[in-house]
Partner chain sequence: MDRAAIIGVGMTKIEANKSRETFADMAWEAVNKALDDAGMTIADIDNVVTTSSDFWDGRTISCMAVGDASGAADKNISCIEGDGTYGAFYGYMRALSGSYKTTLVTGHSKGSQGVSSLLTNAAFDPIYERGLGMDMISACAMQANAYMNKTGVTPEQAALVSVKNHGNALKNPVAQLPMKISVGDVMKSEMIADPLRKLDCSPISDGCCAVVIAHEAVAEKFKKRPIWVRGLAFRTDAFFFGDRDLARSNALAAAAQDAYKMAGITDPKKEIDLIELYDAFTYQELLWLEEMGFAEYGKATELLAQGQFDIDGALPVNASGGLMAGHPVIAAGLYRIAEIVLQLRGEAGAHQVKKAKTGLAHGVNGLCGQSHCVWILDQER
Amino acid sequence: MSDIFKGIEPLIYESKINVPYSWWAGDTASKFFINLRDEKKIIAPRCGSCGKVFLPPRKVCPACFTENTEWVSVSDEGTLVSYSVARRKLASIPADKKLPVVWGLVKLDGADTAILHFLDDVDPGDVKIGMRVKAVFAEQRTGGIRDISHFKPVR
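Hey, can I get that sequence as one chain, in the form predicted alone?
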């Protein structure tokens, strides 16, 4: 650090700026979101070369570099492969979610990758890696990832 800054205290300003924006989801994500919204159905692209099924959907296989053009249905049930518990309000947590919030990586049956989403209808102390969970669809669907309201344990 230069001597020019010696004795100068850094000024920190904590802001609450909200910058709303929108973007085109692209062909691949759009197809996924439209099926969630209109059909309450989870679909994912499959690589024509290695056969892996990607959820969240990927346009190109990261291993084969082959464009994924085939779509398959994926189950709304799967296995929790990892999770984290948020005990304080973060900007990424919707206002309607009560603390603590459980984030989970869920590998749905029929997919080779896991999707990050909320877990609900479960006490955070009861969450375990390997537990079976099921998607709960939102009543009002708008064509976004929150069309899956959350995942809940399969009992």
Contents of the next structure:
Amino acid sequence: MSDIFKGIEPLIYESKINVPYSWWAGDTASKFFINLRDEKKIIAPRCGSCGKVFLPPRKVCPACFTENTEWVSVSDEGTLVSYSVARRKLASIPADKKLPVVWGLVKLDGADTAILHFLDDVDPGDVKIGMRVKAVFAEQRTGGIRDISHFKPVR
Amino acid sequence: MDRAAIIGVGMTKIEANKSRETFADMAWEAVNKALDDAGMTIADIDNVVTTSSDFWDGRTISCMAVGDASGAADKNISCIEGDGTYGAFYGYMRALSGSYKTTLVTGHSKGSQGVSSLLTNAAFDPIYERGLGMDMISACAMQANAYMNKTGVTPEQAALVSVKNHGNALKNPVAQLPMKISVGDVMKSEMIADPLRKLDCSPISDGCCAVVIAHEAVAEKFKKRPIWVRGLAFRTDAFFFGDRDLARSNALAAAAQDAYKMAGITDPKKEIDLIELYDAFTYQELLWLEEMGFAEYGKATELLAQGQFDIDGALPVNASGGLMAGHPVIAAGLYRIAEIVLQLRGEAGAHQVKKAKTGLAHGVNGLCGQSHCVWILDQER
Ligand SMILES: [Zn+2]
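What about the form predicted in complex with the partner chain, after the form predicted alone?
To see the whole picture, the full complex is given below, headed by that same chain.
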């Protein structure tokens, strides 16, 4: 804005935000993850008032504003609601994933809401909304969302 | 109900990399422009609302760090994290509270200093989603696929939004990316996440915008014709994508209806003269217009192709170039408000639209338009 800075080389202070941080998964996600890890089973909480089954699991039904108290098993198969295919190596993509990376929004049979995950074992050009997909569990399971490796088309 | 008006606006030029200016330097420029515009000095301002995002700024309580350059010393300063339209919403409520007469609202961010993909990945749920590595572009590609699958709108049709808005930006001196391009240029640009190509995406940007909101008791005491807030509302959809209908935006439809009701608008197509909306991606301009009632669902592309949303069309949309021509996150919605104010005053210069009595400004918070804020601004009370 002012001439007194004319000819000044703009300097840059290089830094990095790197703060260790732990997210406690809480009771609800822990129960879900333990079932993935130990049983290769997908379970979800159900609202006692409206009966909706929620994935990803959460403690409270947003519509009824009541606590979900019941757990039900849902299928490892479901329907693809939408998808996304990354062609560029976005900085957010995990190091172990190769391009193109495909994500799906999957509504499992028995659930009323859809969950995000990877789609794989499929040519990105063949991905279609409405296609049937099935969960593939990871060989090494540690109690997290990637205990499901990905979803693949049902053939 | 008491009334409030916007009586001053200031915008820095939106740029890819403002390496010569800190956050506070940008705020200093935008605030002084807004004060000059209003014919005020900082002594005429009785409180300040700053809007910013800690993650984008790379610091904790980022909004407090720009207070000095915003003239907030010894004043009541409050902070909003989210789009600038929400900071301004809060500023408007302060005006209506009876405790404040003149509120200065700022919004700033610098996309150039961080890594957009990592910053927007951090908006996903850390327990269930973040580790899957999606970011804003890949998420909005998912919404674009849902929208196009449901409506039959094609990427070529959506590309025309990019052509129009980059073209409009040729007439806007604060725009970052004025470009004369064709649909073919958009379709040849790099595919980032199907169906979104590089020219379907708004750029990474730096910028700061400031507006002055005044209670009706003092709104006419300064230099500029007040631009009155007639309608204002926001609504928020569920956080998880899988809880929403991603092909629609129920929150925007509801926010628009609330804002029209407050403004006494029954036929928005006839009663609103121009729109500045949050076109972070090409398909969004179409979907947002449809949800606000300016076209049937899936049909905005036809009106676009007819030229109805051009600067000289029946309903100019993003005459400024919109976010396509510059997307300083957080500030972007406040720029939309400032642009409507300039248009309604007849001060928009080369991108001035002909009929501009009533305008709509729109801002978005959250991934894939989780929350929407709709402003109806008017020349008259
Ligand atoms: Zn319920």
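Superpose the two forms; the largest set of C-alphas matching within 1.5 Å is the rigid core. Because the structure is a prediction, the values reported are computed rather than measured. Residue numbers count along the first chain shown, from 1.
Comparing between the two forms on a rigid core frame, one finds that Ala91 has its C-alpha moved by 3.8 Å.
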